[in-house]
Every structure is written in structure tokens, then in C-alpha cells.
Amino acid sequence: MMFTTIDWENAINIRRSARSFEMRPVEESKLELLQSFADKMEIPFDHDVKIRMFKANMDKKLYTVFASPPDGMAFLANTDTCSVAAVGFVGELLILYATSLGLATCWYGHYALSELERIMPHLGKYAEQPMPKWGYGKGETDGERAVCITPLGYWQKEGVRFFDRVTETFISYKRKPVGALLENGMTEESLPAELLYAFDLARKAPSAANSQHWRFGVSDDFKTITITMPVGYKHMKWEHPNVDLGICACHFWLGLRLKGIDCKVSLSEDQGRAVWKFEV
């Protein structure tokens, strides 16, 4: 997948989530390269996430908060908990090689139903129920729907609110020390350094209004770790914590992949929220 060729660090350190936008198209060029890295993607497991390029209508609300430039990305699977889970890993990837490539995006879930519908079909014999206003709906749902989807485009500074502009600056730069995501007395000190390396990428990863809600385990030996969050975690208004695990799931591995270790990487489910497992 170009691993060797794209800065995925630099890409980790600069991507930032967008919430003004210049409405102009991204060049084909870039679009045809998104495209095909997407298609050539090696995933370090069995997933069903699909991928798909859409042209938006900035005078349509897509997004509850801002215009939507005119092109875009949505990542559909199966809903059960591991293919949310895999969403996030899998976009995320995407995600950071459009960062690489000069792009602004956004992982959003709140998406308008219908006008994504509109735009680009993709519920078949779901379109005749009732639709949720924003998302595909809260829970495990029949189906391979839309989870999150993404706006593609150059980032406007001048059009950021006031609100996003504290919030960029008060809460979503601020991130948690390895140490604190830590599980069962593993401290940073003991932690070889590589290992060490790729908590830090893990712990920048985008997590629902900052929530950072992982959590890393560790095997004595080192050979084991382990991504989820604590049983029963709830968001306040994001119905997919784990999507954002997948996300801290996908810059862990790139860490290591940046460090030349090879890893199993396997996922499952346990009491409602995704486990991802590294033996490394």
C-alpha cells in the first residue's frame, strides 16, 4: 500500500478534524490516487468495509454544523460491533493518506440520511423504511449501511466558529500521557521502546469530543497487547466509540509497521465493545 512512501507520522501530527471548508472540488488527480490506494490497501485482517467516493451539494445540509465542499468519502460495512470497530481502523488510513496529500476531513457520523441517499445510493431495499434524520440509526442495524462519512477538501480558516476555534485550542490538541492509558500497573518506563512509540501515535488518535475512552494492556512478556475501552463506556451523543478504537487501533499499527515489527492482528467482541489484540 506505498507504506514506505507516504510521512505517516507527519501525517498523525498534522491531521486535524475540518469544519470550514473551501468550496471548491478536489483536483481528479488526487481523487483517482485516494481511489486507488484504497483499492490496494492491505488490512491486517478479514474486514467488509467498502469505501465510496461521492460529489456533494453545498447548498443541501449534509453536515449539521458546516457547508459540505463538493466531494467526499463514506466508509459502509455491517454494523455489528466488530465492523463499526473496523471502520475506524480501515477509514482512518484513508484518512491520513488524504492528510498526506494535502487534504482536509472530518470523521462524521451525524450525517444527513436522506441527502446522502440522494447523493449517493447505496441503502437498496432499506430505502423504503423510515429513515433517522441524521445517521443510519443508534445500535445494530440490518444491513450494510453508511457508519461515518468524511468531506474532502482544503481546510478555511477564516469560516471556523468561534466555538470550534476554543475547542481546537482547549480540548481536541490535548491528549493523555501513555502512562494514564496504561492498564494493570504497566508503567511508560518499563516499556520497551518501540512499543513506547507506538502508544504515543495510538494516544493522538481523534476520539468523540476528546474522549480518548482506550485503554492499552499489556503482557508481562510484551508480546501481547491489547486496545478496548472500559465495559459499559457510553458517549453522551456518540453512538460509535468504537469506531474511534479502530482509529487508536490503526496508529498503534502503523507504529509498529514505522518501527519494522510484524504483528497478528485480530479483533472480536466482548460485553458490547471491541477488542483488538497484537502479537507482535
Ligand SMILES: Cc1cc2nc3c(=O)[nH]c(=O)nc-3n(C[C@H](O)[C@H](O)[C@H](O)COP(=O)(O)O)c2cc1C
Contents of the next structure:
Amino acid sequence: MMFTTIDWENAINIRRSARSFEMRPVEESKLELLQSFADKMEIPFDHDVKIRMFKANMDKKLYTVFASPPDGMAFLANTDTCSVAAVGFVGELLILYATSLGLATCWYGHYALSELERIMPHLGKYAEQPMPKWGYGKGETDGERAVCITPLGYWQKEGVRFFDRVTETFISYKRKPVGALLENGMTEESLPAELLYAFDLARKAPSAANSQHWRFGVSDDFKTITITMPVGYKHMKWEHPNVDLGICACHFWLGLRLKGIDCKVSLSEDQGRAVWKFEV
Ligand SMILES: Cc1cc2nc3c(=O)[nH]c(=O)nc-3n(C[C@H](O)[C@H](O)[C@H](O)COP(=O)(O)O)c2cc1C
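Since the structure above is the form predicted alone, I would like to see how the form predicted in complex with the named molecule looks, so please show that one next.
Full complex below, order starting with the chain above.
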């Protein structure tokens, strides 16, 4: 499939959250490529994530801090721990593919739900219930929701506000080193080169508020790797940290594939958090 024709490592290294867009639509040909990628992509585990493209109004209603470009993409799924984590994995593949097409994106959890429902009806009978203002809600819901969305378009660099420039320079780009994320006394130096490479891509994953709450577990024989977060981890502002674990797992999986390493991927819930397991 298209896997080998895409420079995933480059996409990971150049992707940034864009919060200022040119007000022009994405070319139809690129939207078709995205849709066909979404239809055909191989995901190494069972999941129920659905991708929907939408057209947005060019005002600040949807993202509130910046004006929406004409195009966007939503990641829908059930909202149990594993489904939400799968959104991170599947959604990040699409975000990286969009990046490789020259498109700017921004993972967005705190979109305005009523505006999304207006431009992309998806709530069905739940639309009659009281709606949260930002995102789909705090806990598990009945039925599918748009777990996160992203604008799709072209980054307008001149339009970046001072605040965003500061955020981009001092918060966004910063990532923890692999060594700080390894559990049980494992060190970077002791890792086989291929694993270190995959962890290096994993640590570069985006996370809400750049919290990087993922932690890496490696068995003594280097054959089993887990990606999860500390039990009881909570973030003040972001209610769905399992999404971010899925994004990180996606980068790790891409890293293994780029090194030609086959692995079995499984996703389960343990003590309220998603646990990604890779057996190589
Ligand atoms: C799951 C998820 C949800 C996010 N939600 C928002 C959001 O609601 N608003 C926002 O401005 N940025 C949001 N972000 C973007 C993060 O702030 C950004 O990814 C992080 O600061 C790292 O910066 P980078 O993406 O430029 O590498 C979200 C990111 C992720 C992964």
C-alpha cells in the first residue's frame, strides 16, 4: 500500500500544530487522497474509528481562538477507554499523511460542539440532550462522538499572534528525552538501536497541552514494549489523555515499521488507562 511511498519520519519531524490559516480551501485532489487513505489504511488492531471531512465557516466559532479554514476532519468513535485511544492512533496516521501532502493541521479536543453539530450533524438522538460547550464531554458517553477534530489547510505564518508564537517557541517544540520516559530503570544506552529509533519518534508525538504523559516499559529481553501512563494520571484541562497515548503508540509503530520490524499490537484497558502492547 501507500505506506512505503510516504516519508513518515519527515512528516513526524515537520508536523506542528497550526493555529493561523490562509482562508482558502484544500484542493479537491488532496481531499480525495486523504479520503482514499482513510478508506484503505492498514491499522494493526481492531477499532471502530470513523473519519469524516467537513466544511467549516471561516469565523472563530469552531476553534474559538482562531478562524477556521474552509476544511476540517473529524475523528469519531465510541468513548470507552480503548476506542478513544484508538482515535489517537488512527487520527495521527491521517494527520501525518495530511502533513506529507503539505497540509497544516492541529489536533483539537476543545472544539465548540454545537458549531460542529451544525456543520457536521453526527449526534443523532443525543443532539436533543444538553450539550457540553467544549469537546464531546468529560466521561464515557452513549454512542459515538467526534473525539477530536483538526483543521485542514495552509499555515499563515504572518498571521501568527504573539501569544501563539511564544507558545510555539517555548512550549510546543519541547519534548522530554527518551531516557526520562523509560520505566523500571531501563536506560537509553541499553536499548537496541531500532527500539531507540522508534522511541525517539514516539517521544515527538503531540499531546494536549504538550503534557507528554506517556511512559515506556521494556521487558528485559527487549521483546515486549508497553506504552501507557501512570495509574490515576489526570490533567487539569484535558479530559481524554488516552487519545494522546494512541498518538504516541502510532509514532512508535511507525518507527518499528520503518526499521522493518514486525510486531503484534494490542490495546487493552488496565486500571482506567489504555495500555498499548507491542510484541516484536
Ligand atoms: C489530543 C489533543 C488535543 C488537543 N487539543 C487542543 C485544543 O483543544 N486546543 C489547542 O489549541 N491545541 C490543542 N492541541 C494541540 C497541542 O497543544 C499541541 O499538540 C502541543 O502543544 C504540542 O505542539 P505541536 O503539536 O506543535 O508539536 C491538542 C493536541 C492533542 C494531541
